[in-house]
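Below you'll find only one chain, the form predicted on its own, shown as structure tokens.
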Amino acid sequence: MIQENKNTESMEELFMTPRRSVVFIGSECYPFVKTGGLGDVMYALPRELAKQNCDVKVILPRYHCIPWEYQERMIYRGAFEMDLCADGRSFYVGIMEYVWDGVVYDFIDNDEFFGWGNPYTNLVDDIPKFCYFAKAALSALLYMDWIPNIIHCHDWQASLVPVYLRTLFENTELNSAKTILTIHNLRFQGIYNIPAIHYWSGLPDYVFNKDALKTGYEDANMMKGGLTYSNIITTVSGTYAGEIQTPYYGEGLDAHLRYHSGKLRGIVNGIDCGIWNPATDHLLYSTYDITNVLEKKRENKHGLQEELGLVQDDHKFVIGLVSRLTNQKGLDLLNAIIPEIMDEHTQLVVLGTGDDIYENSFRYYENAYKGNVCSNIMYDETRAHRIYAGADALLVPSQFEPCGLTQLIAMRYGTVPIVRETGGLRDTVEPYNMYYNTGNGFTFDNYDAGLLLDAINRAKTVYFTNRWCWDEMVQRDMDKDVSWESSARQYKDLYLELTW
């Protein structure tokens, strides 16, 4: 009751702060289209900001792949022709609107750019597509006469928005808006030759210099341009904000980010605690909360073992891995030590798709350790929920991880994370301290297979020899606030700071 009162008072304070209008511009958003964590953020953060007294709009491409159940409920808001290319070539811009849960979603409609296939294909097609999208998003705001306080852009696909705003839109009403560019994954930057980006964007010559878009001798970098022209740069964890200013993590932009470090912030993502809630999750074998987690997790473990054809044994230590199977996720480390992990007390459950080398190696290990390794080379939402609930520990040994959501989901489900200390993993997982019985997971620092093995063995030692300590850690994890509420408050504070 005391906690509820505190939350109520805190929300009342938020509604006493000045209201701000914010437009999110990005290339994907759950449930319309999602390929990764960006889609989750574009869905969850605007909804939470709307609850915190912000006027929120989201602008997205109207991809052909958006399910018809959403498309049929979109309302036509208008259309116009927009000059785009350096030679004056123009394109149709349609605006279709969908209102849901306090957020207005406006979809930019153009079959030539968005009417085929998946949201991302290859740079030859994606560069023109997202040059068009960035300018069309700003043009649509002017057409609708919706002038926001903040324009919040996400990743390289929307990174030309701040560049357009300070150049071709400089003398429009939109010039009063402040811009934020959020980096979700710096590895993807929208780099292509200068003549192509110059033609498709129609931007003035002077932005193609080494301090803005130019990179190397003949390429333009859309992300770099957005970083230059935005008022604030954010990324999805404090540690990652520091890491990307170093050559190892900076993906060639570390010097540029160091130069702009004064406007760089890190804010950790949250998760949607309505979707990820073990007390109401109908996909689980047995729902549970912090009061009965110890008993109910055993039931979920038994159900998972039965479904996947594993040896059914409550005393097995079940390690889960829910991940894209790529080198970024540290799977080369895991591959190197699986034979040392797999003793008679351990089981491993993998779910994901990706590079052939990892898909094939996990298939091999499933065959080599029948009954104790299950490799699900696919993505299945139901199975993901059941792994989070049925596993004892979740593995996230990433080479780099801007934020990471799987460790947050794992904690929500009382599954102890074993992670590498990088990016958001470092910011959200406190290493277990055996002397004080504190912490909520097991970590290792350097990117080394032996250190990963050591972290797993430390987890197994606590699980088998100090079970009461393990059980308390499970409950600490479930008690941790991993919701969007705190993150959204930090973003709202940032909006107020920019527009005060």
Ligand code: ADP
Second form
Amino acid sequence: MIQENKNTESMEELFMTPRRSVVFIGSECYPFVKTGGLGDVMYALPRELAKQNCDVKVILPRYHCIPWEYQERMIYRGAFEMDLCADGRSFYVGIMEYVWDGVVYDFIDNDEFFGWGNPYTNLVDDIPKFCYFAKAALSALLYMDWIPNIIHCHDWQASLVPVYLRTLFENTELNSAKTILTIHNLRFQGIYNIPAIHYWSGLPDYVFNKDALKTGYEDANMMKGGLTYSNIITTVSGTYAGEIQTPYYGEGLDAHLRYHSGKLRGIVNGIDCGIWNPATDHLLYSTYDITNVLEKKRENKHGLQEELGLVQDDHKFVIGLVSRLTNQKGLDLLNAIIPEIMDEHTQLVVLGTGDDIYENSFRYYENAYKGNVCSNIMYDETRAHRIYAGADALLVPSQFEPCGLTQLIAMRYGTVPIVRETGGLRDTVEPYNMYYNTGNGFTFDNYDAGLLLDAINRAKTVYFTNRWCWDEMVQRDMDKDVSWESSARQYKDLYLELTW
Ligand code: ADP
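One more: the block was the form predicted on its own; return the form predicted together with the named molecule.
What follows is the whole complex; the chain from before opens it.
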């Protein structure tokens, strides 16, 4: 009861901070379209900011693949023709609106760009698509006469927004807005040859210089331009903010980021604790909270084993992996040690899609360890929830990880993360300390398969020989605050700082 009052008071206090209007511009947002963590952030952060006295709008492409249940609820807000290309070629911009839980979603409608294929296909198609999207987003704001205090852009797909704003839109009312560019993953930057980006964006020649878009001898880099022209750059953890200024993690932009380091901040992501709540999660075999997690997790493990055709045995140590299957995620390390992990007490459940090499190797291991390895080569939300609830530990051995959400979700579900100490993994998972019985998971530092194996073995040792310490860690993990509230407050503070 006291806790409840405290929460209500702090929410009231947050609502008393000055109101700011902010538009989020990005290429994906759960539940309309999601391929990774960006989609989660674009969903959860605006909703949390709306609770913290922000007027929030989210601008997204109206992809063909958005489920019909959402498409049919959108209402037509208007349409216009927009000049885009260097030769003055113009395109249709439709605005379809959907209001949901205090957040306004405006979808940019154009069949030529968004009416076919996946959100991301290949750069030949994606470069024109996101030049169009960035300019259409600003044009739509002007059309709707919605002038925000803050324009918050996400990843390379929205990186041209700050560039357009301070060039082709500098004499519009929008120029009063401050811009933030958030890097969710620096690996993807939108790089293509200058003539193509010049043609499709219609941007003036002078932005294609070394300080802004130009990179190498003949290429333009959309993210680099966005970093130059935005007022603030954020990324999704403090550690990643430092790492990307080094050559190893900087993906070729480390010098540029060091130059702009004065406006670079790190704010760690949260998760939506409404969606990710084991106490109310209807996708689980059995819902649970911190008081009955130990018993109910067994039921979820049993359900998962049955569903996946694994040997049904409560005593097995079930390791989960929910991930895009790309080399970023440390799968080379995992593949190298699977035979050493797979003793008679261990099961491995993989859920993911991605590069053939990893999909095929996980298929191979499923066959090699029938009944104890299950490789779900698919994207499946329901199965993801059941793995988070039914597994004992979750692996995130990433080569780099800007923030990472799966370790946060795992902790919320009482599943102990085993992670590499990089980016947000380092900032959110405190290593287990056997002397003080503290920490949230098992960690290793260098990118080395032997160290991953060592971390898994340390986890197994505690699980099998010191169960009460393990169980306490499960409860500590469930108790950890992984919500958006404090991160959203840091974004709100940043908005206030920029617009005071
Ligand atoms: P990234 O954004 O690099 O892919 P994150 O850890 O930030 O990684 O976010 C991954 C998100 O995508 C999590 O919500 C995770 O549950 C989800 N996810 C990843 N792969 C799958 C899959 N195959 N099926 C269902 N959900 C998945």
